[in-house]
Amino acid sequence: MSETRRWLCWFSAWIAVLLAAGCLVPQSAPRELRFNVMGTYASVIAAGHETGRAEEYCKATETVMRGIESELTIYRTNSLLSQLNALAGKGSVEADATLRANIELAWKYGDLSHGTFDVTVGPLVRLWGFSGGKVPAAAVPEDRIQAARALVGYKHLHLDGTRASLDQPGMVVDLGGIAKGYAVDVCCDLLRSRGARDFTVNLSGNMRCFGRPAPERPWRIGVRDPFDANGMLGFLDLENGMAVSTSGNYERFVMIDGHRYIHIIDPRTGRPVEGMAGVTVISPSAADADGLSTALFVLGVEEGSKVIYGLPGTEALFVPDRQPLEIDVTRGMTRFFHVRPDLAGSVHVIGDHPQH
């Protein structure tokens, strides 16, 4: 068996978190517990001397995440966010600390991305058959797109003290692009306040790591190949406190007239994004990684890299939607990303790679 084939066989056994490069003695093996929340999965991993506290960490995390879900989901009419949407153009709601924090994050990423990350993009998302919308029988005509775009704009979302409001009827706020990362950060802060040191919190691929899974071994996270559901491009070795999030064109899509449309919408055009297959972001916070992975997916390699280079501690990996496969990484990402040996020639450092 060749060295490359041996490496691939070893690597394929790891799906999301690669806990160590070699074998761990039983008493050191990290312990992972999972649960379902926010319409997806979540997990907590406790390592080292803290494996005995895994159930405690998991219970605390689940309680926090369910509380955030109850406030920020758009799928429950009595949630605080649903009340805000119901009062669009008519009134305001009393926003608690959780909703206020997420609104402020929405403004932050909207400004950073020049409006390409927009939490009010809901009317366009539904128009294309996502988030409860009916899948259209044919490509959406331009007049309907423009009508929906008139209801999109994060600057129409306001905070006046503790009151939150939308100033136009028909607008919809969906915090799905940042709430998961926010929830991970809140849970990490809680666990650290309880003395946790070696652990990870993961919510649908939005993950943050602290400490190590074992002495001398970093947390090792697989980066999915967007063109192969069972394959990995390589892995990331994450340092203490780092977070990671990925946006991909394989996550949710609809077929319309034989054409594949993904769920990530470009607010500038009103249409599903084309040209990107995957974007992975590492950052000092899970909320930043979550919001930026979506924003960079919309912006693409050239414009997205300009945003990344201005943010300390934040790096990105881009996979354009074309063949042969290409992996574009910011220079700092090369410290953390280890590509599969057979794909080494596909990696280009942004700024050094050929112009397309």
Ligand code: ADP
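For clarity, a rigid core is taken as the largest C-alpha set superposing within 1.5 Å between two forms. The shown structure was predicted, so the numbers you read here are calculated from the model rather than taken from an experiment. Numbering follows the first chain given and starts at 1. Compared with the form predicted in complex with adenosine-5'-diphosphate:
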The other form holds:
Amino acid sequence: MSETRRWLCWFSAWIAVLLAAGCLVPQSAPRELRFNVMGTYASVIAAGHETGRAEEYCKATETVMRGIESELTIYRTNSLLSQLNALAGKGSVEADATLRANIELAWKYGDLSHGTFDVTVGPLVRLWGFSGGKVPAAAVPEDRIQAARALVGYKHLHLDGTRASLDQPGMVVDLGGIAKGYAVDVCCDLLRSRGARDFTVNLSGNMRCFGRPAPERPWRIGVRDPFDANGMLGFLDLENGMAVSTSGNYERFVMIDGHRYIHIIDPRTGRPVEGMAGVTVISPSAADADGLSTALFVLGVEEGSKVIYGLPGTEALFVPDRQPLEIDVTRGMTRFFHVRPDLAGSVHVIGDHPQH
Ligand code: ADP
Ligand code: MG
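Same protein, different form: I have the form predicted on its own, so give me the form predicted in complex with adenosine-5'-diphosphate.
First the chain shown before, then all remaining chains and molecules of the complex.
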């Protein structure tokens, strides 16, 4: 072999190694693919050297989410969850890993939130016109609220081995407050098991991020202004594996007698929560962020921040439903949340004095 040919062989071998390692591939922009599922939208973003696998990630995610939907929806009478509800007070269903995991999460958030997060809130959710219930034509009478409240209590949701049951007739489990976060975690685990490193999975604002969109910057997620459909309060910079979820008063509500009632119910009163516009939680899992954002929405700033105090990697941002705009953040949240510099409002670190 001539000296030139030997040199060329050596050179092309190194190019092949560098290409295989991804060192010479030009950095492409992250690629996002969206689809509809669970009555809302989902999206997957693949970044870095994984953009070419975006379609594969999206397909896998869609298949998993559709499977979870068909099992946990209350909009189809033959879903496993509908069967559990139909057998309330009468019998049990064989719960697979998905239903069992959701029941265990439901107990966990129920305990953590002192019962303000309660998946058996279904009769109240329907009474107020959500999750398939008929929107009341006039103010809901107190006796009907109390009758529905009597059917609420997550401690009456049982798992006996693999059999799940509700011990009182008329009880209804509604997993709307956690199933989306749970689904995001399952999809992330699957994609990671297939080698995905730099990606996000989002299901209606329940999002989890891995890696980075580009080596020099983290995933940056906008936090919506609850008072302005096109505005942002600021953004969150999320680290590897972190999840974020927002519960807001602006997406699902009904109007009764000119008054706006939202889809998150306080099981203590039986009434839709008032006084809170938005709660954003960051956490190490999407299920935790989803469940806790709903729980903290019910609990409010003082009680809510106490509930997450000390939970590793878990921080919250609250926006009370009043003017002037005020954002209340836990101390640890200040590391991740960057307020929009021109925002007409104040940021208050919970436990500190207001900052303007
Ligand atoms: P979204 O589903 O709109 O993203 P959330 O995650 O906050 O918002 O969940 C709200 C849903 O959770 C409601 O639509 C209802 O199905 C259910 N829900 C309402 N109130 C409660 C509650 N106190 N505890 C548990 N789940 C609730
Ligand atoms: Mg939630």
